[in-house]
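So this first bit is one chain, no partners, the form predicted alone, shown in structure tokens.
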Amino acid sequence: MSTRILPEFDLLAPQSVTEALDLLATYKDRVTVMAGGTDVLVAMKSRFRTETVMILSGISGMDYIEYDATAGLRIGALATVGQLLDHADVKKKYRALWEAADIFATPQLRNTATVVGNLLRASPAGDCSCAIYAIGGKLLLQSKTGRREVDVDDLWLSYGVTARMANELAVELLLPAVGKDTRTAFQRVTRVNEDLAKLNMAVRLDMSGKICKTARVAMGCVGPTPRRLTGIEGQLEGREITEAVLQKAADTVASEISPIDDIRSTAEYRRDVAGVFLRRTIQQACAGAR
């Protein structure tokens, strides 16, 4: 049952990263961290309950998106999905992420939801999460005792659960620099943009002429977390992306996924369309989107 009335909770509003880390060290798993609040508040209007919420909006200087040709793309913990759309380097160099942001919910939500928050929600339907998984990257976590980097490949442990520890604050996402021969693309299928995806997928292809040197293929809504399709990647790597290669990948993708029935789709539908969307997304990447 959903309601417009929020349950009672204590609100913490740190004004610096240091203050936030002190609070996390004290409260640990008794506090829920909130950035944009687009997931937390909706959950609290349903069945989710928490004693304490720590809101990060009072911390300045964490809403940046910065690109360097050598270091890559740095995204601060409070940078919104909407900011991705306004960043020329994201649109040019990280096309899959830009495309995921472009169809993300509504303008109101895009201007509130954070990119890092989408990762930490650990939903298999996360559009930005799927694109980032295909591109690759690292999440920087900080606690009072120091910092550590978690590769996106190791971030999602199960539905709604990440590798972030209770005393850690996610402070930055780093995506690797991409070359002129890197191609990325994102697609999803849903009823309307405002809905969560029935299926989403993203690819990264590092090309050498017509040959795919390395590939990363990610698909969402086909398991408890976003899933990397390593078998498909192996079929693409070292080969020219021909019709025969695409057909084989489309025919075998169902063996790498484990979708379920839910309110948005059936497992059967997801298995049936997975190959079609795999083919289309790879073709879109090969056509030149980056």
The other form holds:
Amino acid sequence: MSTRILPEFDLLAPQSVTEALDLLATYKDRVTVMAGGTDVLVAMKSRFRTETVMILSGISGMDYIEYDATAGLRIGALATVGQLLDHADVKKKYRALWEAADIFATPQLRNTATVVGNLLRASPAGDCSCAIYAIGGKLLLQSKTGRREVDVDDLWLSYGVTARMANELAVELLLPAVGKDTRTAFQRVTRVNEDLAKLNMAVRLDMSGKICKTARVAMGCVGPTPRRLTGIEGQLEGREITEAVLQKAADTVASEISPIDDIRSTAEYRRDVAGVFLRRTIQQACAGAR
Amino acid sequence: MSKHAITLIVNGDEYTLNVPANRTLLEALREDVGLTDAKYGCGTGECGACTVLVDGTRAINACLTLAVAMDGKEITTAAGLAMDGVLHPVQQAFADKAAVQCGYCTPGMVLKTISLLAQNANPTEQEIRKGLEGNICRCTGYAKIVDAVQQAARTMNAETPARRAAGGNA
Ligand SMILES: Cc1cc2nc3c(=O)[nH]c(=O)nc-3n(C[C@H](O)[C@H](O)[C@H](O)COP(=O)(O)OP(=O)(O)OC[C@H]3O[C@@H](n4cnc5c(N)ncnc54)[C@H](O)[C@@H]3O)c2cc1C
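Alternative state: the form predicted in complex with the partner chain, after the form predicted alone:
Next comes the full complex, and the chain you just saw is listed first.
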């Protein structure tokens, strides 16, 4: 399957964002950006080939996670999944993301893998990606000619493909500030914890008393990119989350997803358990986790 | 392929190396520095045989790390743990509890334990098992490894004031 030996390539190691943007402007799609490298290096050890790799490890000051009650949560492009786990505001206010970080891979991987790299891998199984999709957020992309924000809703174009242009560097992920009426939760189905998801999902419910004002529901491994389940969101919004509402969501979710058979699971299994786990995730959010 | 001059501080000693772009940290340690205690297992970050510590207590997979990305960093391998011929308490615990069979996973397990205990000095059995995820042992069934981690935690907690006074870190 793989030789597990890295092929040859040229390496660029910029020491600043400016230098990285200059290099991207020159090399464009001939260079592969590498943050933690946990996806890029594994891919290179099997089939993926690239002339040039640009590592970001020499750039200081990009590994921050900062929370501000009005601005929200800012996650620098080199902040790792492990840093999410250690951050008290993430644990308290962005529960779904914290839970995704908690089950993510292994301690070694969490020390290396970046949150932004998880988004840009554009895998349908990305755990942080799923949680962030439910929470909502914007990715800040910078090039020599300017900056733009891409809403996470518009980030994934197809399997492994994002809206990032070849001359752009992702510099920061911004998650919105959340109030005390926002509840989020995340769940993942795997064979053993070190595996990638057979299925993952995350919900964000913005409550007004007992009524769910707005909902965002994301599910992974049920299509070529993480999916938002807008039909389910519509069933939850404007209602109290009663047993009947949960039952209907669980019963109808299979019609909103299009899973396939792959190495980790079958389409049939995924369709079968999606409802059960959706119900549990919504209940977990309602139970007070935020 | 590009070549790069880098410096690694391995177990306290500084090494200036000229490595090709595709050199992994694991290869640099084994081939260039000459330390073979970090092992090659799966090559893709799943088994943990290649575990090393960066900056004292942060465990990473050396097989999934480019040597160039570690330029200037302090790396600890299991060979750097014993001080003046005295085993580190974690090593001693693995020996005492016979938490070893073929030994291939052991350097990684020991380093991972140090990293775990640095974050959580009194882990429960469940926390130990979760903390050791990413380090696979195909011989022992893990029971003795868990025992060893518990013993190491006890010794290190008892020793901490003395070690601090002696200027020891890990
Ligand atoms: C053993 C193992 C277990 C894993 N388990 C999980 C798991 O449980 N859950 C999960 O979701 N994933 C898992 N992964 C996948 C991987 O670790 C994650 O996707 C990780 O978050 C990727 O981050 P990285 O920094 O390593 O990305 P990299 O490999 O460096 O990059 C990933 C992609 O993002 C691009 N990129 C990264 N940063 C930037 C930037 N700043 N600007 C532009 N482009 C950029 C790269 O070009 C590449 O396309 C696992 C991987 C391994 C090897």
